[in-house]
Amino acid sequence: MTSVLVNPVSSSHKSIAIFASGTGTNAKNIIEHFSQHPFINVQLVVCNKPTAGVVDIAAANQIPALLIDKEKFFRGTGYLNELKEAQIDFIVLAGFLWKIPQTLVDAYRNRIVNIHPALLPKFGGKGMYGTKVHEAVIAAGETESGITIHYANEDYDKGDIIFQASCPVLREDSAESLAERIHGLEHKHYAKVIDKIMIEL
């Protein structure tokens, strides 16, 4: 199959699509960060669950939401045409649980970022998301965990690492208490790192 390359990002206005599957706390934080940005904006929210909280967040911020079908996403075009029509320059994964299809990886090479709730390469890969990650970190007796912001490619959690931040794992931690500390790191750093990447594009 011939790859369809999206036009290179210009130095002026740039548009983001946020892909999310859940409540959308990271998406909300990113939307707020860029709401007053002079030349970067969140143009689209892409979601695979009609009842997900992120859909309501998109509506509250007057951002179009694209609800996607699994068959078309994986065996069709990957919604590349819809992203091109929305003039999307950059894709942000914020709790999006489906693997990105090759069509989108090729079209947005080094312009898809993901955040993982652990210090990769540890505790990554297929099936490692959300509470499962924190449970694995605690079970392994780790003394620290954190977040990894990385480029998304063909493999789960294997793209080049852009940024990491760490926090302690306390002896009394549960998966829930560790998750709360990790969420704090996500909200502190993710939008700022995206901003820096896009300015340098």
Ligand code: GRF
The other form holds:
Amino acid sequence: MTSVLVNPVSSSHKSIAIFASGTGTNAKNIIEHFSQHPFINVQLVVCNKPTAGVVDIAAANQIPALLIDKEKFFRGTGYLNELKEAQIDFIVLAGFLWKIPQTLVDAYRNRIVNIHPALLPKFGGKGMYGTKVHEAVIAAGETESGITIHYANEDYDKGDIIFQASCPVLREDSAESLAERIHGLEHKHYAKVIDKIMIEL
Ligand code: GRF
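In place of the form predicted on its own, output the structure of the form predicted in complex with the named molecule.
So here's everything in the complex, that chain up top.
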């Protein structure tokens, strides 16, 4: 009797690069979610700010951090070669503020996701990040906000929406208290949604 050895891990293995330039709480959550995953791993953290908290999170989890330079990112093939060398299949944006260059959008079409801390298409676009989003939501008198997970393309916050979850905006909310509620939603959903998309890749 002959037996054929098939290695299900190597044939279906998928690697993520997380692009982040802030504190990295979402990155931490995603790294933890996939740390025991049978065929998906976080292979690389890409960051444009050497002092960002996410660099320490990468180090604490033995994940290499690639520090990128603006000139190189937006010129020619950018960091496509480095991503290919690291065998990255999927890019997760988690607090990354630079636009994604066309080369990367083309190479990873429908394989780049972003999370936005509001219910797109409202309160998105250039300059709408961090506290500014929550301030705008409160100033507009919204009674509801939330998170949007969407495919990223060459425009800010314009790719197809994959998932949204909402939460109330309370009369007494400050941008900070609303940000905290939104962060809770992000941590609850982002890794799970990524997991679901990647299983279907
Ligand atoms: C999140 O609020 C996310 O919606 C936005 O950037 C923030 C990153 O937060 N895109 P953290 O660094 O993961 O805590």
